[in-house]
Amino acid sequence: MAGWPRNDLSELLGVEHPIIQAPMASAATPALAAAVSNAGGLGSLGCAPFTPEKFAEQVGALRADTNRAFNVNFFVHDEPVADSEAETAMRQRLAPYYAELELGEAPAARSVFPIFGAEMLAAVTALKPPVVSFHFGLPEHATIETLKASGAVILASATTVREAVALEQGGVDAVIAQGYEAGGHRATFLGDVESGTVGTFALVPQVADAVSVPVIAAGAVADGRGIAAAFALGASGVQIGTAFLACPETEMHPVHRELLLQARGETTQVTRTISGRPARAIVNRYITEMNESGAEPLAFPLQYSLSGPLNAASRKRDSSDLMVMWAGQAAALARPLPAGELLTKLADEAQAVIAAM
């Protein structure tokens, strides 16, 4: 089998295959990440919701199953500013859903994702994960330097060329170019969120031309053809999320998994109604009705604290109506294979396409 056209990312990450399993907070388990890493890719944990104690527990579980490189991912966001009038309006808008699910009154909005601060930084540097990645920008320069001093390779996501350049200037070792097709949260952190709607096919070559660090293509990459295309566009590797959601090691509600495997590109949509930031999910009753209502979501992640109980109750009832179901536009290409088997198949498929080209 032919090798990879470029090895700069593989060498940087210390992996055999330049394929990163996307962090996917709450869905990516230590078992998933370990299986991907053991198969030669880079497994990842989405650590944005974790306390330092939970972070240490999850990294310990991951390391119990692999001695290979892995990635831990965090959100970079400011503490949201409370708006009592907006919160009252949103709680009233969601009240019928709370009543339907017999949840009582909607709770007071709160920040459900801790800020990446000194306490978490200390936890990360103590455990020395090989790779640390960020979403929604970068923490301050001193934090990046501290992480690098601990031996971490730093990755971060960009949705525009301007963001990619800013990340390189901020000290990242590689840039994840996240196309609009990607599932989950958009990484946009500079300018209006509408500026971050560039598709993968247009974004990756422009980012590759604009930065000198390796570029990782993300968004609608789900099989060997997509990986080969990413290399043709100038990327040195890929980050894949939705394709790994179908793996048995992923923490997935059976209803979400079933709809994922039935999905087509048009069945997903980018919405702010779930968390307050644009994110792509499978369209359901909640997204449709909230969009039609015109209700303005609360700031991230306050909105999540109000939609979260609806998601939890829907999961208990095995109902997709108000469930959060992240997925990208390439969901139709997902295959329900064990993660290690899928990683190997993706690598073999990509190398076969590249050799044929």
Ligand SMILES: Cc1cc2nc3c(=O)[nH]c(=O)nc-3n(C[C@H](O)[C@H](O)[C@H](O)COP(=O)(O)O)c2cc1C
The other form holds:
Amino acid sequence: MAGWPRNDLSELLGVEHPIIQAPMASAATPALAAAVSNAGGLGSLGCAPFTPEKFAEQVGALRADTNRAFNVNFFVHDEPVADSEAETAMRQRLAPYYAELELGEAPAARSVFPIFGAEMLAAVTALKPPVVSFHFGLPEHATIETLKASGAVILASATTVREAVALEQGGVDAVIAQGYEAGGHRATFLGDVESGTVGTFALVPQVADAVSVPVIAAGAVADGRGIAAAFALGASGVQIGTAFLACPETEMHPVHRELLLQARGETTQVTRTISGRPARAIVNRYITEMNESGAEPLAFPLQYSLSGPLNAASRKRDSSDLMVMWAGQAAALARPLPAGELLTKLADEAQAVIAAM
Ligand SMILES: Cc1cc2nc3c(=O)[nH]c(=O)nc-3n(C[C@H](O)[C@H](O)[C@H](O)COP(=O)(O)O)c2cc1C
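Switch from the form predicted on its own to the form predicted in complex with the ligand and print that structure.
Full assembly next; the chain just shown is listed first.
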């Protein structure tokens, strides 16, 4: 095997293969991350919904299964501003769904993702994860300095060149360029929240030209061809989410797994109707009807506190109608293999494609 064309990212992360299993809040488990790290990639935990106690428990579970490098990921968002008029309208809009699922009245909206603050920072520096990544921007500079002093490598996602440059100036060690094809939340944090719509193919080379830190391509990278293409575009590695969703180690409802494997590019859509921020999911009845109604979602993550109970009840009923089913445009390329096997396959395929180029 010819090996990887660049090794700056692998050296930085302390991994054999420059392949990061994306942190996926609510889907990525310690078992998934450990399997990826043990196979030579970088496993990640999506820690955005965790309390410091839950974070410590999950990192402990991960460390029980691997002694290799791993990544923990947090959201960087502001405390949402409550708008009682908008909330009343949204609760009324969702009331028929609550009735249909026999959930009673829609609850009062609340922030379901804690703000990354001093308490979580203390938990992170106490446990010293080798890599810490952020979505929706960066915390204040002193926090980055504290994390770096604890030995952490810092990553964050950009959806535009402007964001990539801001992240480099903010002190990240590598930039994740997240194209519009990506599953889950758009990382967009500068300018209008709707503005980060650049595709992976356009974004990666422009980010590689604009920053001097290694670039990690994310968005529709799902097999060896995609990884090789990312390198050709100037990336030093990839972050893959959707293709790992089909692995048995994820927390996926079987209905979501089935629709994921049947999905095509056009069956996913970026929507604010689930959480209040743009995020790509498999289109279902909830997204279609919310789009048709024109209802304005509440600010992130308040909208999630109202759609979340519908998701939970739909999961219990094995119904995709109101389920949250994050997925990217390359969903159909996902393979339901154990994560370690998938990582090895991705690395082998990519190196074979690169060697043949
Ligand atoms: C189910 C799911 C959950 C995700 N959750 C997070 C998250 O918690 N934090 C984060 O930084 N990115 C999250 N993402 C986005 C990924 O980091 C990455 O940008 C994306 O998966 C790449 O595109 P792909 O899905 O086509 O591989 C999530 C993606 C998916 C599919």
